[in-house]
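The chain that follows stands alone, in the form predicted alone, written as structure tokens.
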Amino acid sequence: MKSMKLAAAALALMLLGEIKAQVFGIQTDQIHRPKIHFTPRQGWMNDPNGMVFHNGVYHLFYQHNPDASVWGPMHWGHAVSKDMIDWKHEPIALYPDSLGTIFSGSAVVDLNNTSGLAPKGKVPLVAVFTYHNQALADKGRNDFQTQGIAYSIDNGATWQKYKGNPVLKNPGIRDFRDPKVMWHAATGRWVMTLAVLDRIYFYSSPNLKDWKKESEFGKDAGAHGGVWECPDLFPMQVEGKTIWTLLVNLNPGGPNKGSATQYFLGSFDGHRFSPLSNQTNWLDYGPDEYAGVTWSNTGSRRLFIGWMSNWMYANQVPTETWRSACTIPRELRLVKLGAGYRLASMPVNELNKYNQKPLVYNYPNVSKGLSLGAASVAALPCRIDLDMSLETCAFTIFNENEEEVKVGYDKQTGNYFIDRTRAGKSYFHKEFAARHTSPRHTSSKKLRMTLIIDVASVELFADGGLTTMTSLFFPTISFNKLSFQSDISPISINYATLKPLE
């Protein structure tokens, strides 16, 4: 009982300190604002959506409540970038109207103006999104989500909604949302991948306005711990083969509780998706990657970004003037493993230009308990790359308040892990302070890890991106120290580099 009272007193003091800071005009949540990850200028953000590359510019739209730092009436926020790292905020692209608020969707370059929405000689960008009509939902109706479109003829600067919305009405299903649209060249039509309950519906259209249902997938495949959301379908090349990848976000039911992104590999003929296997595959095993989808119109590159949070606690994390960030953009590729394939992801190469002069550590056959000397990482964010023998090891980032996050590999269990049980603020949700794990997906005798560490997050890319984990943390004061340890003596490190990012 005494320990409970002490814990309650500590929590009260922490909250009181934050209240005092706000009274005196100090925005304490700014110490948690990422430096190399996209965040809204203010207010709430969740799913990235509508991502499209056009005329050398990456467009990022996102679910946005501009009037509060918690989920609320959804708009499409908008930002642009030349490299997916340095973002410029743009005016809100899509506002709610009489048909509803603006839920997630996608955007495409209608190169041949199949929609007829642009004047002759112009190429429209077309956004396809879900209308969510809360008034209908409050009346107990099931058809409150429909699909609408909007278009831009000035390269995404301004958007007009189609007067004939909705272009796809709801047949009476409560969860009927998040259209991801692509051009299917083999059949000469647009294909929409739509999340419906805990499965996927595929639709086709010649013009983005008239849609016909083609098929369903997923009733008996993959994970079904919660509703399916934010799907994405695209082809990928590996060993001269075309394999179709279907991303499906799931909440709850992820491998480390709450929200997560699963995927399926198979074939698609313009009508039906046929999986190679119905097993569950996870794109990211960490607790804080969700709603991840890819940019359209990027040629042979498949570029991905996710929402860096979890619906278990997204509305409660300890930031006040803004909430949520996106992951580092990642490039996806398929890797052949035995008789099958796995989707791998690594940070986009564009991040490299933000590397500062690296600190290089070469420790062949080093002794047990190697430490990088508690190197200063006051200049977070940073990137760490490690190549060593396959042994138990861990990086620890920490501060003077004895708060820490450990990231590493456990040889005994064969799992990678991120441990944030002592990472700082966790009072906002009982599930936050935890140790999360991921299985290893290769039999290689070498251990390779890349870590992207920002002021309030770490992203682990192991074995060339075959395993990925994303995790938030909220220290009371900034992490400014780094150490590395291994339990085995001696260990062989091929290289270890730390590169500040700015």
Contents of the next structure:
Amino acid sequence: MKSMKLAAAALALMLLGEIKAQVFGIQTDQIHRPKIHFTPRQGWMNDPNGMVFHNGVYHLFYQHNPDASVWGPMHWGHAVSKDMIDWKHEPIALYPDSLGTIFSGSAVVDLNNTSGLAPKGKVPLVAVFTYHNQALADKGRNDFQTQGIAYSIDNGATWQKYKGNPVLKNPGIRDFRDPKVMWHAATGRWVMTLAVLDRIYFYSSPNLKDWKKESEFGKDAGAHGGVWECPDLFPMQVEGKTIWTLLVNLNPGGPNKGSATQYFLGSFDGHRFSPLSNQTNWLDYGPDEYAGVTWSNTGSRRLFIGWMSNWMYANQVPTETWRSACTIPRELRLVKLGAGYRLASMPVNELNKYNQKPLVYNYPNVSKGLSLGAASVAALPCRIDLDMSLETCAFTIFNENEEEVKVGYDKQTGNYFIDRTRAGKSYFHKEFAARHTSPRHTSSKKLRMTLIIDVASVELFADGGLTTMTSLFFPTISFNKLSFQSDISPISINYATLKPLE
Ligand code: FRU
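Return the structure block for the form predicted together with ligand FRU; the form predicted alone was the one displayed.
Then the entire complex follows, led off by the chain already shown.
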């Protein structure tokens, strides 16, 4: 039997003023409310929407039901931030109207006022979203989703719906939603990427109001275990080349069940997307990153954020007055790997500002077991960075109730894993208590892992973000201890640091 020896140990995270177990009510709510991840003040949240950077401010809109903590009539909630970490709640931006509730979409800075929605000389922000008309759906009609626009001429503070909505009618297809709009400089037009059943349709427009269909993509490409939703299309630079990235969220059919984000790499000429390959690529292998898309108007940076949940159990997770969080915002980059490329994601650098003094300093060339420093005291959330030789190893996050989450690498299978089979509450869904795995995407002999651990989630960024996994957990009392094991000794650690985030 392969027993994990404790090759070193003990970063004990003693949470200040430990919160005692409370199984119901607000208290439970609060022990599960993330500290450095965005959550709605109250009520339900799903997809991040319409993210746009304008005048030094990051806008985050999100699918929101303000009246209940389950999915329902969708609004666009709104928050603003200077760094994507510290968010200020704003009034709801878009309310349902006679055309429907407000499903997912995007927002752009219409720099040249091509839409004519702003008075001369002003720059409108334009949101492009899906109207979902439940009354039509209930009548058995198929054309209940259409695309509408709204605009702001006060830098995103208030929004007006365009009187000529919908700007794109439904041709009679039940799943016809989640427009992501970008300016395509080479053709001098706006391009809309739309999720339609399990395909992508591309449209173009000179003015954000009149849309013409250009092409379809997806019949023979990628994963089709469910409906395609929340797409995104953007160019990325790698080694002097431009490669277009098409993100496509999929529900269900993800690599670890339920919903997940896949992507394609290829070229785009303003009309048609041509993939380099039809294979399926996953942006995040964990169960709890979905509907992830990127901010508009961020220049050469490509900034991504996802919804940190899974449609399998999102409505049932054990919080009461609010539900769901966003992932840590991540910066994407393309990495050349052999003959192909892979999208890598790492937490945005803005997060570094929240690092507290590292509890464990660099240990150059530790070769006798792993010596991370004993009984360090910290509080969640925290960030861990580890760089060592490629060996089986795992971090265990645990508490006095014998609940734990393990995150690590298994050399035998070559997989990363997050094991939440004994992580506390899982009664709300039979698939929740599970061990999830991801293949490794490099043959490097070095193992690098960055973990962002908050009170109800862990995000693993391995090998510089070539593998990413996001996982929720709901312990009955807060996790307040951390240990590290490897079944190899000695083990060669280049560095290991733990930084509380605050
Ligand atoms: C994705 C999604 C979108 C839709 C929205 C509704 O999670 O299903 O396709 O616009 O959520 O809230």
